[in-house]
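Consider the single chain below, provided in structure tokens and representing the form predicted on its own.
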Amino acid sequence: MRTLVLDNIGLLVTNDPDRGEGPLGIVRDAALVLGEHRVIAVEAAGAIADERLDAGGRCVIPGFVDSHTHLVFAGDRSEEFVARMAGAPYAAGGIRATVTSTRAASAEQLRELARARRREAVRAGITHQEIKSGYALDVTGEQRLCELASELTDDVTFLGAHVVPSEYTDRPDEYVDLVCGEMLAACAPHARWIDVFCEVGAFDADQSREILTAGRDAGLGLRVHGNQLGIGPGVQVAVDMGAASVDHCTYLSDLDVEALAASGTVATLLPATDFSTRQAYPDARRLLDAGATVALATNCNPGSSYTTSISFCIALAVREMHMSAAEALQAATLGGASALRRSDLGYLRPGARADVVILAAPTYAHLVYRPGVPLVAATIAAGRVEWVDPELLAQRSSRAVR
């Protein structure tokens, strides 16, 4: 096994407080030494591997956990967008349109498009991304989307309920038995998770925890879209059935909050979504001060929010979302492992798998400091370097010795 060492790194988000100072755990003047897949070692600097990349001061952080995403699709709907940009109201129909633009296009031209999506994210520092379906609404159409899914991640997400499609507008609850019966069979050997859109012009409360039921009885963990568009009940079904994660999360009550804070539900936040759609910010201080957990998700999606930057999503939740710098980061990286229930994720300690992302930065507070600047200079997944500015990668070196 050859390792590699970031060698100089100026301060290292390590993401454990018993590493370091704070709850990020922060570790000056650091290297860090990475396996085949896994961290080894947080060492001084100086550190000896069998590959050097010269860090140069720069800030280096876990890599980016993207908790919630909708890469595979075709279609566009930038009008949609100038519309609502123009006062228009957004509205969960407006899916439709992206399904049958799915539904029309080859499977090829779906990977690749999913492709480019992913390798836009890698650029802009997400080491992981879960993936939905959701824009077939059809047996045939789900598994594929579900395969297709699978070729980029191992959190692949079943979504047919993200949505009654046009067919079943007359007979939702016939989509229902079709999502709760064959469309699931078909998905499920795809997928690790289940979700469903529970809110107006979606699916209600009951029809919500049938397909959630069904899910879970097909040995999928559950995730649930909620109070999107208002004070709805996505919240407390997601708590009652012991979801991973509720997402969205812009409107929430008193009670929700409570419910979240109690749980070990994460509240997803997608400030891109709230951005794209005009609506009011959620408060997360609300929600951290209650004592939930927190992440942050760029729902890279193309009716709501058709952005990987999760950058821009950490600027948003300081600047309208009442968190600082250190908790939005750590809400895009833990949070985000927290989200998918997956413990070697969003750390940078011996054992975690060796997503690190490199900052063209001294420090984290860059990434809200200077809002939409691209400042990340390399992303390492699994530690296989996935993408480096040639100007670090000048830096690289072999050699056991120093």
Contents of the next structure:
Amino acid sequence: MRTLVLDNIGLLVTNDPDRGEGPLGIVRDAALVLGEHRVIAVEAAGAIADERLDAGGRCVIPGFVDSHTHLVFAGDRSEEFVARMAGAPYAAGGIRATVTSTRAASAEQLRELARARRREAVRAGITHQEIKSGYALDVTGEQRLCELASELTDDVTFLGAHVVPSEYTDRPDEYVDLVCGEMLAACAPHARWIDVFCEVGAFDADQSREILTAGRDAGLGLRVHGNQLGIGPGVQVAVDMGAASVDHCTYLSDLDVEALAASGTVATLLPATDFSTRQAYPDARRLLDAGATVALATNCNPGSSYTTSISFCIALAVREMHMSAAEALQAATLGGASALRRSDLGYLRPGARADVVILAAPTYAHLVYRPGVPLVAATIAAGRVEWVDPELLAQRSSRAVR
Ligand code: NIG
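Return one more block: the form predicted together with N-(iminomethyl)-L-glutamic acid, after the form predicted on its own shown previously.
Every component of the complex follows; first up is the chain already shown.
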């Protein structure tokens, strides 16, 4: 097995408190030895391996785990965004516009579009993504989206219950039957998760429970979009049913916060959505202080959050939601891994997947301190260098010696 050492790391975030300082498990002047897929060792600077990449004293962090994306779609909704900035409210009905464009696109077009977004995400330091369907809303179309997503990730989510498509407007219960029946049967073989948008204008609590129960019976794990546009039943449904994550959580009652804190359901916050829809930001401080597990994700989609910049989400979480830079970094790495129930992601310690980001900065605080600046110098996924800044590439050599 060939090994790669990232040497001369000024500040290494392992996310393992048993391995270094504080909750981020920080190790200074470190070297990280990677195998073909996994982390082999955390050592002092100067370690030996087949290949060496000199981090030049930079900060190295676990790759970002983006646990909420809608990456496979066609069409553009920038006009809707412009109208919103001029005062129009966000209405999830815009989803149907993307459904029309996505249904009209070929599989090859959708594949190319999704791959381009994936390249953008890699450049932003994202080493693992969850990807949802939800922009076809018919049996063959949803199956096609799940299949395309499965080319890019093993965390595919079936989201036939995104909204009721126009052809079912007058018979939503028939659509729920379709989602729970034929559509689920077509999509489940390509998915790990099922999700439902539990919100006024989408699916109510009873419909959401029915859809999640059908998904669970088909062997899928549960996720919920909830409490995005107002106080509602999403969080309670997610917690009662043991969902891995409830996403958005922009509007929470005291009971919601208590329920999340007492549960194994992660609260996934999507602040780029609240930025792009001009809503209030979720109260991350209240959730963290109550003891809930918080994740941060991009929610990359054409309507409410068209970004792959998880650094932007981290900056918003610190500036607008009163998380510390350390909490926000952990929520975008280990938090995302928890939301996907992945114990192999989010850490840099022996046995973890070798998903690593070298920052063009001496500390992760620069993700907030230098907002909007591309600070990813290299992205390594499962031990493979997926992207590297040419300046850093010059520091790569074979046969590292002390
Ligand atoms: O997570 N809330 C539902 N789904 C997406 C929005 C999708 C869209 O507007 O196209 C979300 O924000």
